[in-house]
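Taking the form predicted on its own, here's one chain by itself in structure tokens.
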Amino acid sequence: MEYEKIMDMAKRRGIFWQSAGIYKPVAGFYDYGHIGTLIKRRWENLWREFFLGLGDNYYEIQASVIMPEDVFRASGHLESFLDPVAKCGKCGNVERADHILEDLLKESFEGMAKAELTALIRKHNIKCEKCKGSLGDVEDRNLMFPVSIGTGKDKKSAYLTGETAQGAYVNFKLMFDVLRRRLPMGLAIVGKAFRHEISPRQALIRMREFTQAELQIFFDSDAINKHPRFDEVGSYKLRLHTTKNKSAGVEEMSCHDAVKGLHLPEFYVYHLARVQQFYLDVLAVPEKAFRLRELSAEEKAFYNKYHWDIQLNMESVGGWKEVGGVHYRADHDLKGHGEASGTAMAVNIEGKSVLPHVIEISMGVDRNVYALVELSYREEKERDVLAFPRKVAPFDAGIFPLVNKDGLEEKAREIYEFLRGEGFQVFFDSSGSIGRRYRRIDEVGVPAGITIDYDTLKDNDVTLRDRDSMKQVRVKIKDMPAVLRRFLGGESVSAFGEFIN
């Protein structure tokens, strides 16, 4: 699908658009409309339900997005949170060097040394995209957003957090005590992060202000080669893109084989499997659009022993794009904060002193929303459809009186309130022809339409319409909560009765 078509559709249908559009917009900042906000919230809630359910000691916390300078010095962000940039000697425009090469050569250059990037820019005679001037040597640029706290002699330096993870690390010791001193312990944060991107682009894919959903799993490193529930995923096939077989594309490998053949620990592979299941089973992402990509030594952070990106294939932004990752960060974070703060981060587990290691499951919420929009979009002969997975659609159903007279509108309102009271996200629409109303919900991805007609007043039946097949069945009003739950859970509309014309 074309990028421009997605951007136009997202704006027209109330999903997302560039922030402060009535002024001259600043790149890298986007607002969500009502439909986009509902989709994003549903994605976040599904994430919470799934990943917090992976352990009985996993909880969500909220942390400040502004933290003292010392936090980011200890974490390494002030020293190494860098992007390679090339500056035009004529107009001063600055661009990400690896992105310039990626656009031209259609491959990834992430993690490549500055001298190598400079050499490639010279080799291919790449010029400034704005004025065609010559680009200088590639340099590093820090991505952190500095802020000041206080005034006068009390003024202190601080930063907007570049990732939500630091909130979990600085709160680890307190939360460990609050949660009765058990490992493994998971601390999740769904919140804002900020990066001073040099050349933000591709809408929600690369932003300066964005939302992350991250789970930091603290555990005893001596337990990394075992997971108590590994047998549940042992034969499960992972879709992998390894560094050894880059040209082979995606290869399927069981979790057992990944442990043996790729020399990955059980504890890590277990979480790779759960991440894939979240995408394929919960979000219903097409299997061929998903893969786990292994990062090379040059690409991954020095402290990550294992690092696999979560990638989705999005045609509008050039193919496979990272939407998250699974990182084994070892003891880098707790060790760094312990040394810098003077707080002992080691904990006592049954008489044993343990400095926990961390596996991080990190996802960019906005990138995932963009991916869902693209992967769900279909152009058909009679209509355009956003075929969102039923669990992430903005609404469960639309409630439609066939006409606005003879008591039909009042009956429809009654059913609307009934389903809301049962916990469904529904909306009421009595404007225009019934066919037009069906098209409107198709265009924003609502999976079900419920129509109240004259027969409803006689027999208390309504018409349930499936967005994807456009098939319709009659259902008793009293049965609608159970039927709608089953339908949203994935059952075909044919399970609820004979099709009607």
The other form holds:
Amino acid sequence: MEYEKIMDMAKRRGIFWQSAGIYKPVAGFYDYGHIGTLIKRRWENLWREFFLGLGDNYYEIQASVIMPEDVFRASGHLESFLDPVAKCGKCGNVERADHILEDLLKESFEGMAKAELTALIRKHNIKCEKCKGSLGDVEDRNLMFPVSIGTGKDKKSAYLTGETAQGAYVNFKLMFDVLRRRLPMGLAIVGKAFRHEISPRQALIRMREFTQAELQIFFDSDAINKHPRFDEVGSYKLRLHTTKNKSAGVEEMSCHDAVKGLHLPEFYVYHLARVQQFYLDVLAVPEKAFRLRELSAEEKAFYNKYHWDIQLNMESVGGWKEVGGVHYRADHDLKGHGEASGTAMAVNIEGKSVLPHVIEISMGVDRNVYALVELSYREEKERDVLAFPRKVAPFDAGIFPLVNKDGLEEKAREIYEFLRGEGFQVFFDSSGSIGRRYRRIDEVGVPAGITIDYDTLKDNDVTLRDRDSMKQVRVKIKDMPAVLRRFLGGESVSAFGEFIN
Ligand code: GAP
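And the form predicted in complex with ligand GAP, for comparison with the form predicted on its own?
Let's see the whole complex now, leading with the same chain.
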């Protein structure tokens, strides 16, 4: 699938596009249309349902996106949140050094030291892409967006947060006290993050303002080698790309074997398994498009003891791309904030003083939406379909009167209100031929079409059409809520009656 085709389709169908497009847009900012907003919201809600369900002490909170400088000094963002850049000596254009090399040599240089990047740029005689001038030595650039608050002598320096995670760490102590003083405790935030990316690109893949869904799991590190529900996943096969066996692409390994063979703690492997299940079972991502990739020592953040990326294979942006990660951040964050703020972060668990460690499950919502769009797009002979998994589709069903006369529209509106009242996300469309209306819902991935025709007025049956097979069955109006629920839960349309033409 070509990148340009996806971008064009996303714009025409109300999914996403570059922000402020009526002016000269600035790279790295994107807006969502009505369909994109619905898909994003559904993705986020599925994420909440799944990940908050992993523990009985896991909750969602919201935190400010602007926080004082002290927060980011303590977190290490001001000192270490850096990208390597190369500046053109002639025109002053600045590019990310690892991306310049990646584009040329088609491999990842993320995490490589500045001196090595400079040496590679020299070796391959790479020039400025804008003016062909010579590039200077690779330097660090900080990614944080500074903002100032107040005026005059009250003026304070602050930053837009670079990750939602910090909001959970600064609220840890308060939430621990407000909740039942138990570990593990999970704090989730679905919210905005901002990074001054030097070369934003590939639309929702590398943005300057984006949405993250992150769960911080605070736990006693003495318990890291056990998880009470590990048996549920012990023989579950993980799809892994390890640093030792890079040429393998993907290796399948049970969770038991990952603990033994890769020397990973149970508590960590348990969460790798749950993340994979979220992708394969909830989001219905094809198995072959998913893997968990181990990061090398050079690639991972200095505070991450274990760090595996969640990757999806997306042809339009060059293959395997990181859409999230599972990070064992140890006590780095609570220790840093405790020391800098003077708030004791250690907690008392049954008489023992514990400075909790953190496993973070982090996902970029926008990257995941882009992946969903690419992985769901099918070009068929007679139509283009976004075959979204039924639970992520923007609407559950479209409601169509066959014609706009003889009481059919009124009957269709009645059914529309009935299904809305039953909690379904439905929309009404009475314009154009029924064939065109079906094509329109196929194009934005709505899984079901419900048509009201002259027979409906006599027998109270409607036609239910399945987007993927295009098969149709007749269903009683009164049965529609139960049928639609089962259909959205994954049942085949054939379960509800004989196919009609
Ligand atoms: N709290 C950990 C953290 O922020 P990260 O790997 O820097 O880790 C997590 O980011 C996820 O956020 C990434 O896997 C990606 O999905 C998303 N993300 C990061 N930078 C992004 C950007 N510039 N544009 C879009 N998404 C981004």
